[in-house]
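Taking the form predicted on its own, here's one chain by itself in structure tokens.
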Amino acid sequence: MTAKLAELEVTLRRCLKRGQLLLSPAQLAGYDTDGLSYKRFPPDAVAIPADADGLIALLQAADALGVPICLRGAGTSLSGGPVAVQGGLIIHTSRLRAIRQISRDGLWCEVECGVTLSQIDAALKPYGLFYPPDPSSGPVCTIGGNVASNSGGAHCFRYGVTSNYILGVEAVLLDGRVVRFGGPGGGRGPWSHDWKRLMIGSEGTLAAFTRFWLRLLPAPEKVWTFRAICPDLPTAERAIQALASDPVFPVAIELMDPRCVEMVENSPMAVGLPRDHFLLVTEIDGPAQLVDRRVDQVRKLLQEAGALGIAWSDDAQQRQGLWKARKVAGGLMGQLSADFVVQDAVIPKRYLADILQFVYDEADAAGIRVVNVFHAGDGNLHPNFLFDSRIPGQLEAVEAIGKRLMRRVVELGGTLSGEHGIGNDKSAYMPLVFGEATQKLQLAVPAVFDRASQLNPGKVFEGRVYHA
């Protein structure tokens, strides 16, 4: 062990009771990465602090560590944020895992980092409330991480992303002092510093996150799921254009290409679809009345536009049926392909076939193999792109690919990313979007609570490195 490393490892254990610190090799294998698991950045150490306290402590001795210092949840993240790409220490926030209050009148709840959206959800159904955000990956990924990335999911298209139900957040500073912006109390009293939305999507570069106080809505009182079958990418646009400006303004329309759907029969998973159609996925909900009423509306406007093999559903146990192939998709790739980087652009839906085309042509002359299964109601693409990085060539060609489709992306009018965040996945890309000017200030911001960079240094822009 080095000389700094020995200074790390007495220091830290100052702050750390037994067990609750990293070193070996065989013990930090698993911290090197994220869902993003071709770019690996092993760190010195891990700290997982059984509570707040634990973590404020940690805080306070940042400048005597003397390195980097990343937060990091679940590590589900698919942008390379939660890893340390200048070595250092890693801080686990697993343990804060609390449920502290919930609210029923006053549509709130107040957890911990360190909760998953799927206890969130398990604990307000008794209220008859809910958080509307809803990740994918909600079985295993923390709040913590979807307010640092402004995650969102496939039910964002009519209840919004993560910055519409963050009401607080409390979180520790680089020098151990602990804030709270915003509340339940909608920023009065203790709750009057709100600048909370200076957090939500801050990537860890700003403050380590404790808790958040959220914003809940009534359990929708019936949900109908529809699955429809594309034969085309014309008829498929037809059906979302068509479904995103009627009055029966579905909570989530969700695509899949005929690559996904393929994919998806030839698993144990498969469902019984055609493989070479669209499959489209929609949903509405509200009170029993008025979606009863709709249902009809929403098969006609699929039927008028082409669709095919209509299915719908208010049973509970069927509409996890009709779901099953969107939900399946993600980790079967994970399963088929040594590597793979899915996307997280976002374009004006009238420019959905111009991009898919775009996408298929530039991985299909690199002879890399590309799915799309994506948040098509708000333009959120999730291009995922399946290659081998053992194999010379395959991975210089994938980020060769994400360079141009990002600036394509930006020159239709678009942005880098509706929920997975920045990270280091795309941080050579900001340049894109922001002038020299625009960087500048926004750097001063991180500046301001962390003037060295400690904090997640490499992360959304790439000059932003720390210097002990």
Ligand SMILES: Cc1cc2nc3c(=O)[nH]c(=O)nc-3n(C[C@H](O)[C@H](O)[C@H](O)COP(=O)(O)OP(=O)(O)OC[C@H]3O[C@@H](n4cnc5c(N)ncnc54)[C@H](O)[C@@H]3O)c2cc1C
The other form holds:
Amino acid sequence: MTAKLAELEVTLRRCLKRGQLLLSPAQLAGYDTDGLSYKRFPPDAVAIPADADGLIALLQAADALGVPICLRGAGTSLSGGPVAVQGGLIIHTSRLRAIRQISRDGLWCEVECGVTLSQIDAALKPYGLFYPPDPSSGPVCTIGGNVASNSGGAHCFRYGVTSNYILGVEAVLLDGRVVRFGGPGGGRGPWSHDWKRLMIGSEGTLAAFTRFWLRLLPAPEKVWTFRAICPDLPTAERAIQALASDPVFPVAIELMDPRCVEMVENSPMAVGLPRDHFLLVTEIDGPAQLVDRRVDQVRKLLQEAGALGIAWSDDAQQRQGLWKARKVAGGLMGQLSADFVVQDAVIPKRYLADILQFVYDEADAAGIRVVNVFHAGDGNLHPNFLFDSRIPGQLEAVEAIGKRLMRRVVELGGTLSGEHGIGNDKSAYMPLVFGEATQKLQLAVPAVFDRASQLNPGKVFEGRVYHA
Ligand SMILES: Cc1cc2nc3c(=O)[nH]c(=O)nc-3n(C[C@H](O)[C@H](O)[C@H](O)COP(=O)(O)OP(=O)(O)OC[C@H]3O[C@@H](n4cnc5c(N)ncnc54)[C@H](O)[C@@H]3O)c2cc1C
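Let's compare: the form predicted on its own is above, so bring in the form predicted together with this ligand.
In what comes next, the whole complex appears, and the chain from above leads the way.
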């Protein structure tokens, strides 16, 4: 491998300019992990191409040399996606960040893969348009990472996840050929199968995405945000069910458990919530006349379910205040704990209380701190296990709980990922959901694009490893 690395360095230096190639341990330090920070996999090199041509040259060079390749956006994945589990080359896409075109009439825009969601939001605002998928990592995560993970977000309850908004994908295959599926017109192109759909959620295992055409919507005229507290889980569950099944049809239904509320209230970001209650945040949007009429119905649904302290507003600043506790929770975990794992599963909504109790019982029995904050309307469950991998036994306990949790989720009719993808974190659980024959078929798909599993090996399928 050392000879290969020396060759890789020479080849990469030919493809890249000064500052675009990172090789020293200090330079590589930030690239050995993603949001799943306790699992570290140092790459041998990181390349930061200036444009799509640079990216093509890099893929061709790494392909010819036979080194593993991993595409990386902002590295905010929570499932161990953009990490070099077999070493090799990480291609960081942060410089491919142009918004190339916005078509107000066509309701689409064309963007490069390294553009962040906040960048897209800001660019669309003057046009009165918006791109709905909104992972909480929006200020930093890239559209490339979103498409590769088929990301969700708070407002995906009504608007749908990333796959609903991708009209076209431009991708580079391992050998440098550029392929395009769909385009500004969307649809399926000249094929009877929707090939772009195959790309979405492929977690970097099929090709490197360079460009996308995104479907846009007119920005809602008016938004009302509601915040309520619930004294217990049955009340929270009733409120969620009532909101989700009423024609008032909120765009987002978010829940935080008392353990998470307490974490926020113990921090400098405290907002004054009672520490022993669940926090529910919901929102309605649309034409002013229509949504104004629905305000009372939302309030009534919350009240009838037993929710307390109901507050609501259509004022931008006050709405931010209502969202604040929910929005700061994610960032606090990283500050308060040496390590944390956010599990990501999706369950039929009616089992919410059942599965949360399971999480509490398991974590409490193992002495592991757990807080829950999640997109409850979608049935997305995100228990955050806070632990310290330096304390003997803690990591093993968290991993054992994760496995039992996933088994329970599958028993209840749910599945392994609501929005974060499988990465290397949950590849071992795939057999809980898919039988041997199905897994064989699934593995055959990346093999068509990349016979030797050189692109993002060790992800999604446990056995998908690269043999040079
Ligand atoms: C605080 C916080 C909150 C979060 N909230 C949410 C949420 O609400 N909803 C949600 O869905 N996720 C959430 N996430 C997870 C994460 O932000 C998303 O999965 C996001 O899409 C990752 O984008 P990224 O640019 O960081 O991609 P990365 O983490 O760099 O990569 C993710 C995957 O995409 C692949 N990839 C990246 N770029 C390309 C490319 N150009 N071509 C091919 N493959 C590529 C990588 O190989 C990897 O498999 C959150 C994460 C954090 C830290």
